[in-house]
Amino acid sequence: MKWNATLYDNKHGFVAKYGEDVLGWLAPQHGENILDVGCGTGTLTSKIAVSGAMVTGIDASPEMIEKATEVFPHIQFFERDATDFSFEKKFDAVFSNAVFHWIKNQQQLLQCIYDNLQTGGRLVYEMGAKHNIENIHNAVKKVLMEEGFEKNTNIELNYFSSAAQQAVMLENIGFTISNIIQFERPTELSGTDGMKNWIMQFAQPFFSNITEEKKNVMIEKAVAALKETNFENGKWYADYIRLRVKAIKK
């Protein structure tokens, strides 16, 4: 998925706003050495980094990397796999948000930071949960079935988990749960076009191998269809339900 950082910062900046909540359980320590999975263009690790904590960030987006390292130099960022890396030395603790229900392959995630973790090291990250943004996705599969575009419903997007099988597959790999809450978020678009904007930056791949023009009166017809579900006071919202973690490798 090709992400566009400058539409992410302009549009969306209610993904870093509401993972400042996320850092208060994270409760970064000067000196710590951490590690920012799926840092995008750096704003939370920037914070995380005023902590007086040793902050590095990793994203598979190159896009993401190229502005986070613009406009937070002091910071170092690295284009990584976040299922496959590692660094010369261990970290206290490693941080997400918004970024591991874009990741299929939850084990091999999962797995990777722990054996990126000191013993005693803790994981905390917020993510999406089951059900979540349903009514956005269900809209624009809705279309794409009236639009003769069936195949491109199976597309797998997303992974959302429940907190049972989150906390199952943490312990298996030999994490110990310390919190874990999942909860509903409706979260306001920002502007008359939220819901528009969301739909371009979120599922855009949904629309593969569909004409620039085309994509465009599908995503209005979804936009439309929503606003019976996801329209109220003038304002648009996303459906979240989000999933947030504690982990500690014991």
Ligand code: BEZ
Second form
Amino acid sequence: MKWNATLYDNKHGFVAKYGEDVLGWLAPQHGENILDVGCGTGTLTSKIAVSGAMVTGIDASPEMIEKATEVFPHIQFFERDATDFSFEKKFDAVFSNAVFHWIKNQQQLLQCIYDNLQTGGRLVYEMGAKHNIENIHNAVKKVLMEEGFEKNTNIELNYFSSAAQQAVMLENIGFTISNIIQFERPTELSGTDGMKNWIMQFAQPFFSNITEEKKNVMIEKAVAALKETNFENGKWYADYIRLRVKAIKK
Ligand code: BEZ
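Next block: the form predicted in complex with the ligand, after the form predicted on its own:
In what comes next, the whole complex appears, and the chain from above leads the way.
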């Protein structure tokens, strides 16, 4: 998926804002060596750096890495695949916010992180949980079906795990779970075009090989249908369900 770093920062700043809660679970310490997996434009990476930790950011998107490096030149950012990376020095902690649900091979992702952690190191992350944004994806798929683009509905865009599934995977790799929670967090989207912007940024692969004009009509239709479930008191909400984890490499 190609990321629009400007749209991400301008319209979806809530991703980093909510991520600050997850930083509370990380509790970065001065002098620690910390990795931010899927750092995006580097907003949370820079917050980790404020603690005095030595932080490195990785992301698979060259657009995101370019922007992060430009905005935070004092931090090291690298374009890397989260399921296949290694650094000379192992990390005291690995952090990630709103990224793991984009990665199909969860086993390889968690194993790669485990291999890059020191013994006693911690992994702290938040991702979309089972049934995350179900209303939005269902509305998009329904419109695609109605307009004759059934094939486009067959993609597995995200991996949304239950706490139970994630816990089994972590333990099988060798992590010990220190804390794990799953919770609903309806998330306000910015402005009257909030839902349209969300779909344009995060659901665009559903519309591959469809003309811009047709795509816009279908997005409008999906947005109209979502008014019933995801619009309240003049505001758009994404039906987010979060899974937050702290696990230790013993
Ligand atoms: C999430 O943060 O849960 C999410 C964001 C965009 C697309 C899918 C999930």
